[in-house]
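A single chain comes next, written as structure tokens; it is the form predicted on its own.
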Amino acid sequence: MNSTLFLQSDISNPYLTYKTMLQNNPVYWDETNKIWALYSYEDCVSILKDPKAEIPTVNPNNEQKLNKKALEILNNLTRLSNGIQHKISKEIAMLLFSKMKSVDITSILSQLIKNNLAANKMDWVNSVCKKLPLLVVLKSFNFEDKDCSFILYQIESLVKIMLPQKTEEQVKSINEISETIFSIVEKQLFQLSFYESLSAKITESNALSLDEIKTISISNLIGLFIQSFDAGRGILSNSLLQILNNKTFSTKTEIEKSVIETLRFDPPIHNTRRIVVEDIFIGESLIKKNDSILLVLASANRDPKKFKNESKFDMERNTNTENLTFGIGGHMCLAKHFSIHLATEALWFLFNEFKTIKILENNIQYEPMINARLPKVIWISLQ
């Protein structure tokens, strides 16, 4: 194997590759890309919990030429920060998350299906998965319909802000929309009843100005939009495929267990990266300061030392909740329980509402991404 980095669109079954690497090269130096790749559960957990392994800088010295607002968004995201900056932005993100009001997921889903179902057929990915999680977040913070429509329309361009490498066209699109989205979120944040108390609480515990708190809050609310779009669509897409394949849709509890097992068995996010700030050892391998590490979480999720019968979809396995798809430690995704709940409610409504649901695709195609395995389209029939 020459390279650990490949596009998910170029490989039909990456799990065969992961299995081979886990057996033969669980700690692997990829000379082509100058990156370490870790495939075992134990090693991935070790790095995820190690403070000497930090999140790599996405846009050092603004070499990608992002404008002021795009740069503010990127630089203040909890998921991309380290040290004290991460501590502060995570506290703000958690407070924002705790203030989300409950919305009726099924009514939003019902409307999306009604708007997109034609001749009993629908593209599940583009009709629902790319819209439902983001709409639920927007409605949870009382965004107006016109603002919801604008953000929904522009989100696919905005999520490119997370890419380590961006094309000139992608940077241009990000710069064009970031100021407007920042302004929309800023206006809405000031109208939310809890924002003043949130600001006071953060000011009390950290030496931050109100402007700094505002920028971090706006950025992380936008970050929640981004997560809703990419990871949210993946959970809904992959869970539907696995539930239909394994026929585990008789009760809501069965669906919830299936969503959790999908997060282990066929997760939307396959890998994440770290950079070490001091020399460390993984087994007998010396990882030197400033070396990059690829944590192959999808491989760790199928490590037989952790998960019995790892290649079998088993919603009753008692270790399924210990999958690494949402991370672990300080950078564990805050949207874990929200995402599982949303997928469970949406899929239970779908299977409860329609007697027959069939996949019309013989061969699912995936987006050309390295870190995520996201179906491009999933045509289904609903009867």
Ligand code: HEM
Contents of the next structure:
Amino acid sequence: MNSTLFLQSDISNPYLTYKTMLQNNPVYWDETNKIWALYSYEDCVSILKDPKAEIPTVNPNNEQKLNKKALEILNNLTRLSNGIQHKISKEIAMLLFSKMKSVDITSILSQLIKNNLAANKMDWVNSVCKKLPLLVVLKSFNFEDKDCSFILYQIESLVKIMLPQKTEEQVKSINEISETIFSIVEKQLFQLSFYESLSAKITESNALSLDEIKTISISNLIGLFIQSFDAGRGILSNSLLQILNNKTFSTKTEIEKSVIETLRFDPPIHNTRRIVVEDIFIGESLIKKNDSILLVLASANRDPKKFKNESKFDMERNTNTENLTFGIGGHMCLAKHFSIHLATEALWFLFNEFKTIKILENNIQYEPMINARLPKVIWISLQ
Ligand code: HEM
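The form predicted together with the named molecule is what I want next, because the block you gave corresponds to the form predicted on its own; please supply it.
Everything in the complex follows now, all chains and molecules, and the chain you saw is the first one.
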């Protein structure tokens, strides 16, 4: 039997594997990796909504030897917390997110294209996808250009802080950059006009000191950078590939529908994990306290019980928006609409600006990641 955990770089079509598993083993115990894997839409939704299934701890007892600042960031991230800590950090993350000022996505994009286009060719992933979502977030919080450049340069190392397992090298670079990023964000946070009222609001509803609120706020602002990087990169890459493949670029509405269908059909994030804090049943399978679960969201998105003609890219299917790519329940992504809007604006600008856009890659290679399917490079020609 296949392992449920594989690198996306090692497999050309993971959807065939998901299809087989959904048909034959929708609730599967992977003995090698000691993890349950869920492949159906119904089971993924029920676990995502179940308070008995929590977010697993990354780096228990600091076994990965992160330094003080890196640990402070990791331990305060809403994405990785549970219970009351999640309630507070999510409230702060949402307040920060709601205060983002609107920035002109197309002028940032057009500058990126100008800086990177040579002989009408450009690598879409490294020139745009890895930069645009994070730059939009940074500029929405008024970060200075030099701080934007520093964070943009370091983000690829910093995002590794989320990995359940890290190499020594990854820990070393996370430790090296955490303190500087923390102090850049701290300085900027105090310049934001809304910060005082945000922290007053949080002290009113929770028994926390101003210092504690400051640390949670800085960590979750950094969390927004982290979250925007991989997934933001993926939505832009995968949507471009699908739109060109399906030739669905004639209107902005068509682009938006294609982005949403891409999120179902070829999502950047393929799975997320939970740990069970009390015995539960999924159908006839007993999931015991402390068992780990892999929720294969990309498989749930192709469950024929939910999505008719599930293997077809169909931007008109009326259930497309119900894909699970942003999660669901208490930990659902807070940037769903932001991400769809950003991708739609960026791709509409691209197709409006250039008459002919061609993919120059024959064989897209993916990053060696377990949870995300992200093209490494996509060379395109723009005429
Ligand atoms: C295509 C783009 C994106 C995808 C597919 C995505 C996906 C997800 C998923 C699946 C989760 C839930 C994880 C779980 O329950 O286990 C999540 C949570 C989260 N996302 Fe996103 N995300 C995207 C973009 C973003 C962006 C741009 C931001 C910030 C600017 C962001 C911020 C967050 C945060 C803060 C959480 C944690 C919410 C919580 O702890 O309750 N995401 N995202």
